[in-house]
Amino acid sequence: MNFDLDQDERALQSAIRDLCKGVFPMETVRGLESSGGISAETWQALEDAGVFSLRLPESEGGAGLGMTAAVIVFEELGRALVPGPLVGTHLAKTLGLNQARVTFANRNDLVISHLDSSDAVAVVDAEGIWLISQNAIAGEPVALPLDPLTPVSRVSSLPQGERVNEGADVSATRLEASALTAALLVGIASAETDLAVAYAKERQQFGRPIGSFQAVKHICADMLTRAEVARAAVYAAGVHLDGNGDGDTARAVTGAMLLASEAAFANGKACVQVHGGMGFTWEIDAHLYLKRAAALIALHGGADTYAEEMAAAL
């Protein structure tokens, strides 16, 4: 299967990348820590660009596109480290919900991200999809979250909420959430690779760029390989979710999440290593990508869950 982007897909990718460069430069992203990763201006820019209404029909103000386009968009959001309840809000808009910000959770989740800055939580369980007002949930904010741009709250239980799926396939929604998260992780993996390569070209040791040494070359080559393999898997998941694949859709999405999780986390550690002793310090961006990757993986079930699901499907 050919996963090269066509002209329209490249135009979409370029438009979102330009949006992220203009609205979410790293200094702006870092500055959002004090507001829980969200500001009215940056969030409005995402809405105006159609990030959340992408898959709505044109008659409803959307672009009428599918998951193949959505994973391309979310890859760019991950690359730019855009914070906020992106997946939940996109899924909510697709389901026809009008809340400005919606975070996503499974019924058994006891840790919810972006609770205080969201209007509602979209909860998925075996019976359906339920919308719960943020005000109806008693959550205790975690004082020091792993990712400073992904605030999380502990909850002891969740109210039942209002059922909103009305015929929507719950399993399909779960798969869409996983595919969009995998796309974010692929973007992070690619950004980590670019960051490491740029530093390896710049940093001098023994009168030469460290990127000229074989050990560093191998690290960067492995990072690129992981990111590219994961990207192919994520694009395949998008194609399957649009009904254009010739294999098992659930298996395609599980594989995408598994490979994207591995790529983002392993590349994050490698990026920190390439940056040497500075890689984990606050002023170096490398640690922010690693922390976002770890937070996304943990909040969406953990890599072990996807590994077990893939093993069961073989």
Given for the second form:
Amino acid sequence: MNFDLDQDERALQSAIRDLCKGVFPMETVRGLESSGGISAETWQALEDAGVFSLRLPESEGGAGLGMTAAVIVFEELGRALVPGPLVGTHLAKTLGLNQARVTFANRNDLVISHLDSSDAVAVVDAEGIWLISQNAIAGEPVALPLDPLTPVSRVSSLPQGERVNEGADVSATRLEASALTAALLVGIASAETDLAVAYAKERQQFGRPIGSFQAVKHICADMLTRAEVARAAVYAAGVHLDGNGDGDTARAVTGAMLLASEAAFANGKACVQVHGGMGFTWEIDAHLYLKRAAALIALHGGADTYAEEMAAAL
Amino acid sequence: MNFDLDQDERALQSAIRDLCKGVFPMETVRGLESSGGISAETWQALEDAGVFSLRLPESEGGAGLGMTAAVIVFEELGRALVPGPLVGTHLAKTLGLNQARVTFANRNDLVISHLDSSDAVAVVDAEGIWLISQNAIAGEPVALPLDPLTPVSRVSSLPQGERVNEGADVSATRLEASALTAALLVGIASAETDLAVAYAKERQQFGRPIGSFQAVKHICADMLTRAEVARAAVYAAGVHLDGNGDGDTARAVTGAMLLASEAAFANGKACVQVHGGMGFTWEIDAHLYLKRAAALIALHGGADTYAEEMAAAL
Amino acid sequence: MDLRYSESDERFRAEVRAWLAEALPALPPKPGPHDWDARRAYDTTWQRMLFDAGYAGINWPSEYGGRGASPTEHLIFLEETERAGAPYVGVNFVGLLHAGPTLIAEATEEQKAAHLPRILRGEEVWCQGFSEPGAGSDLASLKTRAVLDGDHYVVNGQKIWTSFAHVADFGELLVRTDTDAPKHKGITWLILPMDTPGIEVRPLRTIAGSSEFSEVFFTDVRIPVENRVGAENDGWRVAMVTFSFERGTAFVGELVRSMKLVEELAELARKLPRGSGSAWDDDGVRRELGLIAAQLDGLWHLTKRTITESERTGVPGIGGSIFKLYYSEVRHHLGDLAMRILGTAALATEDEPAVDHVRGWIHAMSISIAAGTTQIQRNILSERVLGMPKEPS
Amino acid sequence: MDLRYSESDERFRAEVRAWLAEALPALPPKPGPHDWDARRAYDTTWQRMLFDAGYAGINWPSEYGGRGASPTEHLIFLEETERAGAPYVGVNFVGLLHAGPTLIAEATEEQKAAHLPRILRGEEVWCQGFSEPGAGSDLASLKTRAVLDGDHYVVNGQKIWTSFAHVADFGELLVRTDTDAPKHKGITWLILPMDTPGIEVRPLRTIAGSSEFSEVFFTDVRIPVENRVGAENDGWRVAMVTFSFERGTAFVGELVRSMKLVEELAELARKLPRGSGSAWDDDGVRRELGLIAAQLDGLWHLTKRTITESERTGVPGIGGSIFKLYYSEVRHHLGDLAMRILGTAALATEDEPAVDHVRGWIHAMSISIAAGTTQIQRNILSERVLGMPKEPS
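Can you now output the form predicted in complex with the partner chain? The one shown was the form predicted on its own.
What follows is the entire complex, opening with the chain shown before.
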């Protein structure tokens, strides 16, 4: 039993963190608002870094890594607020599909993110994994999406698409999508903690940093706590999906998604509050993290569905 | 519109508060644990003060007052943690029944409080108000009841009893029971606030009163807030039941019961926490208030049922 | 205690209602949220209609052109206008609710005569220059500097959270005139004509995406000494005096809107799918809506208590901070619940059915911050109401 | 990362499990909660069985008679004993988990030889005399005074929250030996023989109705100087050193019990009526149980992270305070939910189905207070982990 990042995992974490710092500083991320969250250059950088191919065997141009590595990578993408159809593209690549960008959608939900910038939409349902070419979908972009960096479109209906799950484990793919989303959310929860703490240390009111007031520091302690417990759950989900777990894999993933959702959402709101009036300005990053969290949670079924699934395991 | 206690109401409030101080100091209340929460003397004092008869016409020995006065009185009884089958006895007297002590019960609940010290059990259901003689009920007292001052018995079944609602408004009686219980609870919520604040001002740690730490004072501010909003709702419930309301009476009463339940329960837990280790001792009164609150809430159907009833009004 | 309205109050309600039924259809269509000139025109037109009907400055003393309504009438007026969907104060916000009352209490007769009638008639729009980037919760630490130069104050510095600054004619401005005095004792209150040279207004984008607020920058802005209200260095007291006007009605419009929002969310829950049924079929969702409804009802009752108390005592009671603290929590819960009920429908923020609920979710985040954060309210209640000791500083 | 256990860990688990299957049926029936002599006998018998089987002092170094198990083995041991329903440390609590480790780290060889083997064999029961009525969160402000008189310290004062005091042979005692020094610098750690004259033990009734805790009063209690552990006035450091032994396993038993409690509450919810069905039919109740289960799972994963980290670094990480803070909140929620599910069944606190759940509700209130309140944990995390500034004092 070793539930600490090993040397390779640490190296991966720090490499992807450095990549994000270099390619996705916040000015760049904010600049992507005008292009629907994606630019050719930044996407290429993610591809080159192996974000999407990392679980392919080396013989197919991948790194032969597993879901544990993937959640470590996606946590960093979340922390840096990297936008785009990350989860869908990663899973499509892992399934051996050739599309450059694939966005994930629920069969019963007619609100789809990143439709215009994706080549295809992937749907996982009880019958299988389906790929629908973007051209085949008539989507109407929403004027002001909740997360300014996650464009969404309404579609009136979703064609059945092509079944692409030859040899794939459909239920594992669903769990992988949840674990990767949970990893993005836990990165967000952590980034929100860091933002709030940094501001609280710096901001002076009443002749003291506001971070010296218990009212503020205790909010930050709760943020840290939520993020750390969720992170443990998310890493455990990755480890379980690699077959190295100590319990039920579906339960580990569902629990991780629930805790990561709660942490990212609650921390986002706390982060706005700690920033006071500044937290209500567009200029401060707090709202961008919160809105991304809210968008990811909604697009992945909502935290309530995960709580319900957890209960079903009792 | 005048939503402030008038002179008579203030006089009533201060008279009953003085009575409680005189007859029910905490040593006396605690002493009633050995006798099931009731002594002949203290009960007589309540009767003499008109707690049960206050809504009877003066011609029948009452004070000709209404529910507004009754909630003011019951708030004080709650604040002083006065035990006993107060609500049932008050309602029985108001309905013109002769029993000295009557305890209220739900038809579908086989846990009954104060059975041994009551002359009869009153049940209000959809068909009417029923009175069941205590002799007719085989109850088994519970060894350690949740609230040490609220003895409870299990019964295997409840006889139908005698229908006593000639001329009475059954649904009004139900609402009156809720409003009086809510008044007890709001008195408890307020007493818990006072206890916590007094302790926090006095208790020194780290060279300061603990009440000077935001972590503690903010708990107290939340306690005050819950109690004050609940009090406004409880007074409004009383006023509505007297026909002097500005909205739907059932909704006003249900909302009051819900807010008073939440306030008394949450404040009870907060009161224990503010007292730290001392709050976990039997000697400090915090737990007695919390346990009374929990018992009253459970015996009156639970806060969730009131939330559900509120939703039904939406 | 009696929650029924008096006959005269009921007559007043009937009058207001009758007038609204007639007046509202006469209003031009509401302008878009970013067309500021049109919004000024719309809001001031409405103000003029109120003036002509005798409702302008509903709670202002009649000697200054107000209606001198009682707090209960004020409550009725706010309730009826909100229920009827009438425009709220809009760009007239600062003039009617803060600067005007301050002038009434503290200004010279000349200053009053110059401004009060024009505010009431919708001819003069005001904004507020109090907050600064470095002075939020600790407002008295403001640094915008005014130095006397002959018969003018020369102002340099920066304000923030100035609403409607780019359509305002005047601003109420707090400046530091003594840098050596304790922070509350070196502040002066000035009437700022917004067309004075040296003022730069930059729209401030909020997390709601809107720019009702601005930052205002001052470079050698010359303000005549005769624009000072109250004594030099007495501006903190002057600014605070308005709060003693508060009679428990500050949040009535908000509260009535919130009650509507809950009803609408309950309606929406009945329509939006959840699992195999609708969101309304979910016991937990239903109970949460029920709790929120009870809490808003409780705040409605609390408002009546506060109003009654202030009618009796003439001063605002403790209701304000209690209201603000409790209301913030309720609105956060309501917003979060709405987001859960909406699911992906929340992603289309400006479309039905999300629009009001997503705006409400974001609005909640400002409620717990603006005009005294939740943390500051808890300080106020614990120290001023419960008498708990201050922290060492 | 790998959550699977090594072959040797699995072998260890199998051994423990096999031994438990054999040992537990041999235990005498559990005594009543108030029969203290019998409880001492029961707990020390169990300790002797552990000793004979080589499990006593599972994480103590082998040179002092412990098993020297790794943190992972310790985790496995705690998990298996709890799952099997084996007795926990009971009256051996302080000796095994606090006083013993302190002696190992700080005592003389004579002191170690006199006590450690007897603690491990269940021959010696210890209690703790740290907290005082005036020294709770601010433990270092303790006032119980020890004055040197020849070769004895003469102790006067009072301790509180001393568990199992009336059945203990020894106590670990913190006393003030220098009243002029800063509060952390005037404290001394003494071995207190509980049969010394001048000690009065009064049972302390808690809100759970039980009296596992006592108050202990000291009147001219003479303790030999040779009973001092560490230097005079260095007792604060001595007392704190034990915490550096903590390898993330402190709450494993608690956590495993809580996980069971949630399963049992879910079972119970399926049986207890609510509305027209069972409590389990309520979407909100079910989701709350699901959330709590996920949170406890999260704490299980966090525990493994903390254990791994401490195995690597040799020092306890930040997991402890995070665990304590989060766990307190979860247990409060679990307790409150249980009370709602039980309804009036909760009123019969000692009967089925209430008993474990009402006890759990009350227990939750001690979790957020004992060993550092929730408020103190938030201070620790914000200041020591997040590096936020201390308050002015």
